[in-house]
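The form predicted alone is given below as one chain in structure tokens.
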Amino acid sequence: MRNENRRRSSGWKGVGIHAAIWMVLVMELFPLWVMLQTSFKDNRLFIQDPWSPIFSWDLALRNYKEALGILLPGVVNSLALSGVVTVGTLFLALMGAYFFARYRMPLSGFLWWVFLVLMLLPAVVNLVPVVSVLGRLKLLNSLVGLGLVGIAGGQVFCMYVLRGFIEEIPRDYFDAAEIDGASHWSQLWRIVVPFCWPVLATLGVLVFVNQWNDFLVPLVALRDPELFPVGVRLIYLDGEYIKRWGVITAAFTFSSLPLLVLFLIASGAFVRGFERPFLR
């Protein structure tokens, strides 16, 4: 009798867990569904029935074609900018984390805590100083200036994560490499990078997504429309008097595709990056 009651209890518990999972999935995917099915409509169909799927392939082709024409320059700018920022951020953060994990110098502990305090500051606090510095360096209205800001802004978090992984690498590897005459560069690329490759992939995805979604700094620092990244170009779809919902949602769908493809490619490494390499 007790075993039967336990089976019933575990069965109802499993049903509850699955129901909760499906509820969360529906809540998460519902905005995506609304965006996709709205991109197949014009304003008349959207006002007539905003929730139900009324697919019109002619309207969809027209909406996506217009959205592509508006967003394509921004997508190219965002891909180039996000790629450069990701590579630059990981390269510099890896070197900084290697130093803080393996070596000590006077005031190195104080310097590390200064970096951690910088991580706690909201990004909007630095907006005015960043724009002022870019103006003095003649880098306003320039993708180079945006790239430098992105690389500088992503250093602290990446360095914080990478330091923990590097400290867990057994010191015997580094001692053996030093006995063989390996330089710091050789130790970095032959020991640190192979062990930290999953977390580097994870951080690369996070940095890329963060730079892709950056809106405030490009909006303030750029003036030429041909330099706008995709996030800033999206606001030009919002008309002053009329909102063309089909074109707007088609543009948002198109702008999210590169991030979706990136995550699908790097999903395995992204998940492994949350595991500690020497605690498996």
Second form
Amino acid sequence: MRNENRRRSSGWKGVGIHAAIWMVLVMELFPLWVMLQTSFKDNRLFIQDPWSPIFSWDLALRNYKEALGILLPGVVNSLALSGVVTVGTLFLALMGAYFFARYRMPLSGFLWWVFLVLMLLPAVVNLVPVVSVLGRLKLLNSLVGLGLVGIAGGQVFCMYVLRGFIEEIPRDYFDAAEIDGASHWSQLWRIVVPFCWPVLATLGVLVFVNQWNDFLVPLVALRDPELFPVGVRLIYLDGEYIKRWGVITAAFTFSSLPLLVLFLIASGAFVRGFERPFLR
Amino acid sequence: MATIELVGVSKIFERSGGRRVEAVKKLDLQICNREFVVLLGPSGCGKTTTLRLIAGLEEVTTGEIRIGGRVMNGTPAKDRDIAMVFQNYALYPHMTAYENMAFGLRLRGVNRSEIDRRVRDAAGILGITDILDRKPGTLSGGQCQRVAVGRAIVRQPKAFLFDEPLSNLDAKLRAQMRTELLKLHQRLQATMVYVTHDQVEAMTMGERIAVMHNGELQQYGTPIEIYRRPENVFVAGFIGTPGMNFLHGSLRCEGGRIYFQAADVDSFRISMSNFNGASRWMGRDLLLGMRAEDISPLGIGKAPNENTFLATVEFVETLGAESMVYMNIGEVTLVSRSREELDRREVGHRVHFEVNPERLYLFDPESSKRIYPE
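Target state, the form predicted in complex with its partner chain; input state, the form predicted alone:
Next comes the full complex, and the chain you just saw is listed first.
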């Protein structure tokens, strides 16, 4: 009797959990659905019926062609910028995390806490100082300056996550490597990187997406439209008097595609990165 | 191959809050060329720290470490020309067995054909040729162990250091690997230092054993010396299964003969007539030590004598070839291990036991040092 009650209550609990999951999924996917089906319409069709899918391939082709023409330079800029920022951030954060995980020196504890405090600061607080520093370094209106800001901005979070993972690697691996004659550099690349590969992939995806979606710093720091990343280019589609919803949503869809591809490629590693590594 | 010498070596760890822990205290140890020495002791006795000091993974606080006559203080681990086998094997899970074994040689710039030759030679010796292309995650504990040993062999170092390498294996495999490591030592004729808390491993493998406790060397000698002539109470109690029986009491002289009289137990009086230096210790509190195999139930037809005592049998464990008898003398429990069978019906009864007068030990409880045999 008690078992039956438990089964029944766990059955209801399961239904509740599934209902909650479906609700979240619908809330997440509904805007994407609206974006996708709107990209197949012109303004007339959109105003007539904003919710129902009407697949007009001619209109879709025209919308996507126009969006591509406007966005393509931005996509190239964003791919280059996000790629460089991702590699740079992970490279430097890995070295910092390796140091903090394996060595103690005077004030290293204090230094670590200073890093953590930086993580608590909202990014927008740094906007004026960052632009001011870029101006003094003559790096305003340049992708190099934007890359440096991106790399610096991602350090604290990545180092925080990586330090935890590196500390979990048993000391014997490092000792064995040290006896075998491995330098710190060698230990970093031949031991730490293979062990941390899943979390590096996860962090890579997060950093890439974060940089791809960055809007405020490029908007303030860049003047030359040729250098605009995809996020800033999207505002060019937003007409002053008329909004062409089909083209706008086609551009949004197009700008999401690289992230979608990235997630599909790295999804396995992305999930594994949230787990603790299996260490034998 | 090389000698290893530790001269007055101490290691102090600075813990949080300014706490200082002295893990190794003024250790002097000489390990001869091609010798197999075991560092033995309970957890936290400083044996692994000593091994790490020899390896160069920790810096000595004071003292000197010499390998092959060369002072190694401050020399990085990679330049000491030693190889180490770790407790958890420390095989890199992303590399195959072959790559794990070749790792150290690659880092040292050994050419590819030489690496291949050495890895295959070592694999042949250890019988792991067929698993060279497998990753550690797919290997059994014994195979991992062999690969870890192989990784040490290919380096052809001056000395091998083993840090409890068999402790993760089951009892059967451990016995097998013990024999294999001994064969390997005979074959390589290398200096080996082996850390363990398992006295069976120490007794069966070590040419000499260094028993450690609380960071201090308690005794350094051959297994039989350690067993037969323990220098203090700790060594006597730590070595042997079950541990040595101890009984407080004092020496008395009656009718020109010397006896050990147990404190608070009138019925326990054993002859110590072989103790020439007894006069110095007469009447002082002493600790009598008796190994379990040196106590046995008095045989049928034998009369009680000055080497026998009466005790109440608490319980009997029959092991087949021999029996363990747990007995009470006053508040103290003693254990005997002998081939003499004692009927379980004797449990609860007072029975005569006989001790081997040639195998009695006396310790000074103040200093813990052995005073007899001298």
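What we label the rigid core is the largest C-alpha set whose atoms superpose within 1.5 Å from one form to the other. Numbering follows the first chain given and starts at 1. Note that the coordinates shown come from a computational prediction; the quantities given were computed from them, not determined experimentally.
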After the core is matched up, is the C-alpha of residue 21 off by 2 Å or more between the two forms? yes
